[in-house]
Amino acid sequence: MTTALPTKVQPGADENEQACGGPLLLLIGSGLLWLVLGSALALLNLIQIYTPAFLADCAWFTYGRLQAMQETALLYGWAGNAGLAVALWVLSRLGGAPLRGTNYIVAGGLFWNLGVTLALVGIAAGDAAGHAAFQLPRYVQPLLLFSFAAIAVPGVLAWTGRRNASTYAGQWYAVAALFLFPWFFSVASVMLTFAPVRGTLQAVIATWYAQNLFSLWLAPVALAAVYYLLPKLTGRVIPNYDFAVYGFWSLLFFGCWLGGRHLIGAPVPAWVSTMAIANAWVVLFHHIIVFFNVRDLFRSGSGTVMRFLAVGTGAYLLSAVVDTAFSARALAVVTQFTYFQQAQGQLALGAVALILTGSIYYMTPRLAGGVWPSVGLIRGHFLAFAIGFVLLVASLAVAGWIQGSALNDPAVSFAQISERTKVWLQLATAAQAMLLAAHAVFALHFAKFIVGQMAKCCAARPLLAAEVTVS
């Protein structure tokens, strides 16, 4: 039987979840605010691509700074907050006990969001680090590192103090994400900012970090949610579960070496990109195992949460195939350094966003002890999100292919390239506007839910006090 969204509060089984509900809901709410802001910045950024005069007189919102602000808000604001909330929740549920040290989550979450805010202000003022996915000003990096460590403490305690002797795939991925992020973040911070390496090695470290941010942080968090929620939603045991451990270790060992495929044709040693291409084929083994483990997502069950997970997981698997295929030098000659790479990034990050969104829809009623106000809004959000996501990726991919093919033709001028890609970029802008509207509805729906639950709690307290007085 398929479980879509809870229709009534389920006491008892949810007591552990509600005990840590406040701190996790704080992370989720913060993430949704950054999601809306990041989507708005992304919309402005897309408009500037084919309308250079748009906001050109405002130094804080030039194209380069908008791009960095958008990236930071979505990666560290939205995915950082939501990913941490989902990882901690999965560890709590599978550990069989409520989270301990939740004050660390509150304190760490406040400082994490303060760091992201300072990062956006610093980037707008011209203090960006200048590396893709790592635009954070140097004075923000230590704050984010220590904030992450504070938020991760309850997750580590949930892992070490778990009541069940056996462990599950959801726990492996969640714990790996919590432990690995401080490692590669601190390495990048030292080697790119505080004691920067020289020459082309900076490009190698920057692409290594950007790849790790996805392969060793965002993807594991998303997979932790999928591996936990799939049996809950389908009521079935995960097929071929014994192979999940091989998929886990293959991602950890080989997934971090894929960044060099973005340096094909760059002034770096040829073996860097060659090793990345070889590892891209090896990591497909991980995705094959994930497919056979979660194929029930695509052939059984319905419900809104299942749809979010199914589309998100399908996009995750598709992104691996696309990345591997277009890492071949024959195709990279056309797609390298074009809008097509943006499409690849949107496909991967959108997959994670869909899975996190589905997880939030499932876990929020259990954390808050209530039900979502409107199932119709949730279905509308999914429809707008899915259409906007597909349209954005497809339009950027077509624009990138046209751009790459024209760049390889010396007879085509840059003005002609801009004219040929303009209609596709306008289509991408429309898709981004749809995504912004969908995310705004999501955030408002979440706010309405939380405010309603708080009102119920406030109304219940006088009644409880009156009962105590009478008795």
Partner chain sequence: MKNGPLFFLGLFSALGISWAGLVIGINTQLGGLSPYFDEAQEAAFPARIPGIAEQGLRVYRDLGCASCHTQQVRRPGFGADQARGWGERQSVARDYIYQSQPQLGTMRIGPDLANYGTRAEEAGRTPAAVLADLYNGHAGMPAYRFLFAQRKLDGEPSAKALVGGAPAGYELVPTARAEALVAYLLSLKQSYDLPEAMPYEPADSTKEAAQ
Given for the second form:
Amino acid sequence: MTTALPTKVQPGADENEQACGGPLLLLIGSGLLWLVLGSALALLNLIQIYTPAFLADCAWFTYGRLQAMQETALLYGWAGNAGLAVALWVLSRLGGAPLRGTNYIVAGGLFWNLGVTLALVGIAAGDAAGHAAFQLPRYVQPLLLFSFAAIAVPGVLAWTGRRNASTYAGQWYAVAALFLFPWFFSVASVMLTFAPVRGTLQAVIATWYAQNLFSLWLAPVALAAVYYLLPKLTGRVIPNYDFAVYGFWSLLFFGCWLGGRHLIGAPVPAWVSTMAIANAWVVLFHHIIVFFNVRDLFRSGSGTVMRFLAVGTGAYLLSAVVDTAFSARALAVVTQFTYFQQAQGQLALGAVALILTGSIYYMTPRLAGGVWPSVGLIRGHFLAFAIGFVLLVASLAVAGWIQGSALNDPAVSFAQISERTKVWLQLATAAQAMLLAAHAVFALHFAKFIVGQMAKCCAARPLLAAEVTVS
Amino acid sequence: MKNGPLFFLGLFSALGISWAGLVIGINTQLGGLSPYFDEAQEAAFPARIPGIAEQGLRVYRDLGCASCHTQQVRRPGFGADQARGWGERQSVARDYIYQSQPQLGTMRIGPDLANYGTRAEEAGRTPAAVLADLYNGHAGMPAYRFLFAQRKLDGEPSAKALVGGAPAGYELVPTARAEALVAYLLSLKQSYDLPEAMPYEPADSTKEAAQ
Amino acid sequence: MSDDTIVAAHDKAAAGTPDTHAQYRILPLVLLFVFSGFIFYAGAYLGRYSGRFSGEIFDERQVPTSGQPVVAAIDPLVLGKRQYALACVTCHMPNGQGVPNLYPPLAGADWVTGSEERLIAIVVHGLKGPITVNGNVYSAAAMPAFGQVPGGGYNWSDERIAAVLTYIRQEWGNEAGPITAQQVAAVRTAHPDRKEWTEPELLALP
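Right, and the form predicted in complex with its partner chain of this protein, after the form predicted on its own?
The next block holds the full complex; its first chain is the one shown before.
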């Protein structure tokens, strides 16, 4: 289905973008630094599992702390920065106006990154909050909250000041992500850190927060990018778009109940996990609609950006199916407390990372002008990323299944379990090393691009509108 | 979707409903839990945690011990928790009311510790033995040498010093953090009975097995 | 597709195409069906395994009942072992061997595995004076009353006494039958104003 395209191209659209390019590029660049650092820490962390003596003599790098550090670097450093940049960019493009209040982005971005840095140092020094996906030391939490709010301001302005009264799915997801994060973040901060609730209530709130971090922040940002980029790349209207609105609301209303699937058999009332398992099925409705909407992704495999989005979205949908299936109590009894859950987490986060990466490849030339220095590097990055990702998830899943089956057999000792899982964890380490190399190439490529553009910028103004896209 | 305020109201209620239902709902159910007075033992359970163990909990948290050890026993028949000797009954919310931050954990790279104190007591393990495990590493667990200090022997050797861990003229003593951690580990006991934790036997167990 | 067209074209798409050709769209029905299926499954699952949203139900198969929760009774041997560790162990020792000449052994003792009434009586009301067990005389001062009797310092319920007696009758190689709370209650009520027993008085009991 094609719509008559207006012949008149928006005048100066690209100039507008370059005006707001700097702040967003700042977010992307710092996100990439965290991506490389986080992947490196994740690599060390994986090695520690089967080499307990590795880095064990240094309190700053015990397995537990290193895990909290890599998780924080990737969730808040990489996905936080990159997600904010993508959400703001989608909102500004669909709002039809350049971002206003970009100073908020710069100031907020600096403080956000300062916060993440402090968080990592704090965790290393032993100040971690001690909840999965919420390891931020207490003194960092308000800082991150206010920086996020500052960065989100231009996004809200782009929504309220949009040129069209009607809105598009990409905008809903982006606004939802920007609007909801501060709420659940502050609830978690108050109820876990500043006025902690009693006993195992903390576990309920921590899993509620971790689920929201994915369902109400990371996933919406990724979906905003997919919904925006797909029609841009194919030139076609999203098929079955009239259902997108149901997909959106079903994610929001049912997605935030899923946290309890991590508490099966835990010392919390049974209804918490039962509610999560039931909702895990209902939320699949969202994924079915997303599949119908974005199915063009899987059809035409042209262009690297498209491939990133396709693999990412595929992983996102697969992750929902896996999460639902393995939230069933009969399967959870095996996979609970094992590497399998790490594989599930990697699948979901990797999906978001792939989509964010594809978006960055698409938006950076439009923000900075010019073209990526090397198409080969982008293709190489895609291949390494995709292969490393699949390998990492698969090997962790196998290791987890072996571990879980063995744990349920009391005759198998822990030494035997580590013996049996070792080879799979080594495979996962290789995959993580591959990912690290891929991300390092990505970051260097980005740095080269930006430095080149800056040199050009200083050498010769004005700059011609860039028309070249990677895809 | 054109109606801005309604859109934001929708966003807000999506989060708000889950917050009210889950967070507030569970808070009203568990927020006011009090210890259970066991008529048979004439004592209330769980017992309060000694101050040094509370400090140990912080050490446990900041070293990230919870990334390898859980502290939650699943009910007998669901997994092999009971068969592995981790606990005779399932852990319930009341077990944790005195812990400032329960370390339920998410991974079992090592054994569950919810009843570590009970096990250590039954096996007659002294704090010194646990300290030695921390210093030397144990099975797949790394050694936590930085929790110990080597100091020059000055007069009488300390009663806490680890035997044979230091060269002549020196002694190896656990730091306050190590002692707190061990006190915390040895305080972990869920060996009492709570009414809501008693094993439940389904009326027709054949049907339940298919679940 | 430019940014403006994306919004405009999708806005039009969201309104749905007017059904001018009387085309029958199957997808909405399928989605409705699927969604209802999920809701139905979720509802059924919730109904079955939510424990009626009770804060006291930790096993999802359980359903709260009015009053006492339906739970398996405590094993008397477990309760009895705990009772033993709480009080008896100080004199009769963890191995049930007692202390020579002072506190009589329980392991292999005819008093323990023999008459139920005498055994119950000793624990409920206490014992004064020397006692002969397996041919040896033990002359410790006294064993206090554990039952809910006047002057008893422990006030253990009949259930607890039954549990600890069942325990000592089946531990350390003893192989006598269990003792019920009803038996304990019967002995307690049969001798309402009883002080500590002496050996000859006990031997008069059946």
